[in-house]
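Single chain ahead, written as structure tokens, the form predicted on its own.
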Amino acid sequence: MSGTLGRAAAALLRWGRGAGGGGLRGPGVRAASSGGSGSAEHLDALVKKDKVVVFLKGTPEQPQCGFSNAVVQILRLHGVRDYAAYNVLDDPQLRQGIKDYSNWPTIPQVYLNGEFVGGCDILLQMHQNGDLVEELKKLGIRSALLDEKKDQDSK
């Protein structure tokens, strides 16, 4: 991880721990059941079922690794409230299956509109360079950061 990405991830992780912990789950965040299958057909259905899908270690309200926590915090910063979250620690078949499906060796994994985006580092980079705002817009999701920027510009 580059120095800038590492510092930004560390800042996000510190911010997340101090943000009240229990309020991470928005009204639409679903800690969904994988159905216990890691087959390509089943995973294909899971990633296409919702606009935003995250496979992580733990749950959005209690991530079990720093990278999963960073992904949850980035989505939270953007005001993404309606997404499916699958805990790979609950299902070893799901954990290995999603790695095989995406041909990506690590967790967390983020999918937007059925397309694999990447993991923590890529989502963080997209957040930093503004690409995440644009990708969310394509899904019909307005980033909360646009409203924050507008508020700051009006001051």
The other form holds:
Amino acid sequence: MSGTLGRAAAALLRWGRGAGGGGLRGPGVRAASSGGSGSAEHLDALVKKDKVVVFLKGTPEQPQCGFSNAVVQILRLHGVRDYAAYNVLDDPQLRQGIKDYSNWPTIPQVYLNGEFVGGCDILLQMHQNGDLVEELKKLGIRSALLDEKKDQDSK
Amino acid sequence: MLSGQLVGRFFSMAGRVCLSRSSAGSETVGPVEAAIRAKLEQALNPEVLELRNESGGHAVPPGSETHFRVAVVSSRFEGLSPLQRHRLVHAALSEELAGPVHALAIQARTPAQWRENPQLDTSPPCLGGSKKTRGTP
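Alternate state requested, the form predicted in complex with its partner chain (shown: the form predicted on its own):
So here's everything in the complex, that chain up top.
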């Protein structure tokens, strides 16, 4: 039982891996709930464990906030399916801890390669100016928008 | 560069559901809004400062001052990354962000960037998050 809880506490959501565009069903995000989920050490490990990590209000399947939803939609537009999402509404310690960790007062928060990049406004800006495609490339992730653009060009 | 079409698609999606946003708050300026304006003017000496109380679109009582969007246009942002710019705004408003302000959307631009697209964007719609956890930002 504790092993199961520990696993849940790992709070990792890998959703829709290999699923098609419409396949947005995932197991649902579970936030870390054990003690110390808001500690800097824990959070440091959390944001470095996956290339793309987001802290949301709600889950990718069911965001509970428009700004969190925007982050999910931007990642979806770029075809980023394999990312870790943590729902801060499930865990007050995580919710406060991540704000302290990044010295950033709001949720959502986006981390690429362990580095804090910003919230919804900054991700949207990176999406609009093309920086997100470049940042994803550095992580070895090819943005789906590049392929979509190619398709359009070839028509 | 990304095609404008795709960016447009995202925005129209965000905008469409925003139509129901209440216009409450646009007539009266509350104390929090006034404090935000004064503090940003003092800290960043902005050329343009547009501030909108978007609380009416969220699950908070009428007249609330919890959700804001701000466009700050300042030459202080020259040479700074988006992250650094936002941190300057956060620092100026640390008291408000630690207290009554629940959400703050920020457009931090240099004067030249603002001239390219001089408008305060519209935030995506609330999806109900604060209903469950009202009172905790």
